[in-house]
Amino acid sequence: MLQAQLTIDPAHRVAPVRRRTFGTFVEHLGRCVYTGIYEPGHPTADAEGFRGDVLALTRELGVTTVRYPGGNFVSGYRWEDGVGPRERRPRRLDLAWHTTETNEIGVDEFVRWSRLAGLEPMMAVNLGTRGVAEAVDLLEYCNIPSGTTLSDLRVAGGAKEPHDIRMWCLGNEMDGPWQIGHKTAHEYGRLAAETARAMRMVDPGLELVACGSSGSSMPTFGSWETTVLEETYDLVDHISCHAYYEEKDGDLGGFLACATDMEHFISTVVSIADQVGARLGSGKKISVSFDEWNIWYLSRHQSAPPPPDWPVAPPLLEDHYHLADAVAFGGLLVTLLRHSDRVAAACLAQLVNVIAPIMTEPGGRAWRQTTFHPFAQAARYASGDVLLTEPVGPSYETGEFGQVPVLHAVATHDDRFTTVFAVNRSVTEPLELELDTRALGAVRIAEATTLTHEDVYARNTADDPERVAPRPNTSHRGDPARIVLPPVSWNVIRLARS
């Protein structure tokens, strides 16, 4: 059996747990919106057409913010298409996903759904095919109480109170050649700065996110961030990171360590931001908005032909996640928490059906994918402060990342509980974890659960929705100092004062 140690000391504080770490993402893509969050006529649908079963699972998932309406979709989106009477809304071709957008759901419906789910809305503006004027118009529509043409249009549509959206993304993945209106770093940086300046003229208190690289493997990574921040540093609050991971060539051990790339991504972007700030003589610190992250088998999507005949809400990117996916996913959550000093927000992409923790059948059932559980547990139990924890233990060799630790872990601490979130990346060996809790005083294990399965590729389905779910871990036998973590497992250990 492998062995590792973890020292927990509440004096070693990284930062408070940021609730926006547990954000999500709803894009007009595939079945995320239509037959996902919205399906009139579904047995659980309310008067607005929102699925009650999806709302219940969203609340259980514990998400706090939701980014909308894209994603690649936003770079061709005309927000005006989604306001006013539904029967008058135009149908448009969505070039991003080769589908037809009906615009049954628009800004007002999205905000109403967000409020029903208890979420803070986060809006993205189109800087692909549009620009400053359209972004300012959308802001006026959303946030001005009344008395202008656009705010009165919102009121006339039934939204009497302003939506008061505080966090805005200045475009999406503009570094990507796949993006409608793709730009160079200089072109985008100038447009983002102009848009930010104009939006702040309407509302100086907004939080604005500049587009960073859409992946650390992009050929412009680093230089993109430098150029964009040189143009926007004093006008924005955050710069975005996007990252998706998948198992490649049967390298399960390397896949389970994919958080190594996320660690490097965050650290590099923070370093670049601080260097730019120093050169500009600014005392301001730019934070990271990791507003797209997930496990996504992108290689499958890239090899698939586009949908024929511009369909409405076809099944797209519907990955069905197994246990190993959930464990790698849990490692990404650990990394986001470990960097809470600079990661101000994060968005799991996406919420329903499209590479999502929640799956639905049109007219039928909704269920939890394996990845639902690490997110729900972290959102529920991470509270107080993130603690600086440096696991000591064995490592193993991966083809992609070299030597990586078997144990990947983080701890949070509040007045009642200290919670350890831990991943055993070993494919074959259980790991005995020794917890040094002396700085906590007398503690006991209040709860310990493990997400694992004898088949690392076991999945949940509508017929067997709990095949992979957290189970009690009793290997500690009441001893708060030692617990055994099975191979390929996500683990939550909650310590309470005795």
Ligand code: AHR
Second form
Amino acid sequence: MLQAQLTIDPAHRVAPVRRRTFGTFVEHLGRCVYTGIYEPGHPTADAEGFRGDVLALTRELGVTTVRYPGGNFVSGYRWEDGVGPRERRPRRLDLAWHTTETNEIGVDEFVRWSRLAGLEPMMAVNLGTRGVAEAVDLLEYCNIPSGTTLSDLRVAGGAKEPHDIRMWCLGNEMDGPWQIGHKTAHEYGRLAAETARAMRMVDPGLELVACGSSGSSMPTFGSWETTVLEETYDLVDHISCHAYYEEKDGDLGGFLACATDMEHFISTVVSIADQVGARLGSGKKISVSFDEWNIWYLSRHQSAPPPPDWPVAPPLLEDHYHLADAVAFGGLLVTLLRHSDRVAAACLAQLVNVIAPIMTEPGGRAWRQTTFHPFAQAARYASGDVLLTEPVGPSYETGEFGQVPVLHAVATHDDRFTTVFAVNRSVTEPLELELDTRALGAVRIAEATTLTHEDVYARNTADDPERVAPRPNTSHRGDPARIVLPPVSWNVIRLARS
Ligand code: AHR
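Having seen the form predicted alone, could you give me the form predicted together with this ligand?
Now the full complex is given, and it begins with the chain already shown.
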């Protein structure tokens, strides 16, 4: 059996747990909106057509914020299409996903849904086909109480109170050649700066996110961030990172270590931001908004034939996650938490049906994918401060990342509980984890759970929705210092004062 140690000391504080770490993303893409959050006529739908089963699962997932309406979709979106009487809303081609957008759901419905789900909405503006004026118009529509044409239009539509959206993304993945209205770093940096300047004239207190790289393997990674931040530094609060991972060529060990790339991504972007800040003589620090992250079998999507026509809400990007996906995913959550000093927000992309923790059948059931569980547990139990914890233990060789530690872990600490989130990346070996809790005083394990399965490719389905779910881990037998983590597992250990 492998062995590793973890020292937990509340004096080693990284930062408070940021609630916005547990954000997700709803894009007009595939069945995320239509037959995802919204399906009039569904047995659980409310008077507005919002699915009650999806709302309940969203609440259970513990989501705090939700980014909307895209994604690639936003770069061709006209927000005005989605407001006013439904029967007058246009149907449009969505070039990003080769589908037809009916505009039955727009900003007002989305904000109402967010409030029902208890979430903070986070809005993205179109800087692909549009620019400063349309972004300011949307802001006026959303956040001005009344007394202007656009705010009165919102009031007339039934939203008497302003939506008061605080966090705004200045476009989406503008570094990507696939993006409608793709730009060079300089073109985008100038547009983002001028859009931010105008938006701040309406409301200086907004939190604005400039587009960073859509992946650490982009050829412009690094230089993109430098140029964009040189143009926008004083005008924005956050720079975005996006990352998706998948198992490639059967390399399970390498896949389970994909958080290594995320670590490198975050620390590189933070050092670039700090360098730009230093050059500008600014005392301000830019944070990371990791506003798209997930496991996504992108290579399968890229090799699928394009849809023959322009369907409405077809099934797209419906990845069915297995246990190993959930464990790699848990590792990404550990990394986001470990970087809470600089990662101010994160969005799991996406929420329902589209590379999502929640799946639905049109007209039928909704269920939790394997990835639902690490997210829900981290959102529920990460509380208080994130503690600096450096596991001591074995490492293994990966093709992509060199030597990586078998144990990947983080701890959080509040007045009542110290919680360890730990991934055993070994494909074959259980790992005995020794916890050095001396700095905590006398503690006991209040609860320990493990997400694992003898078949690492086991999935949940509508017919077998609990096949992969956290189960109690009793291997500690009451000893707070030793617990066994099975191979390929996500683990949550909650320590309370004894
Ligand atoms: O989340 C799916 C897509 O991934 C988003 O639309 C885009 O921003 C990213 O490339």
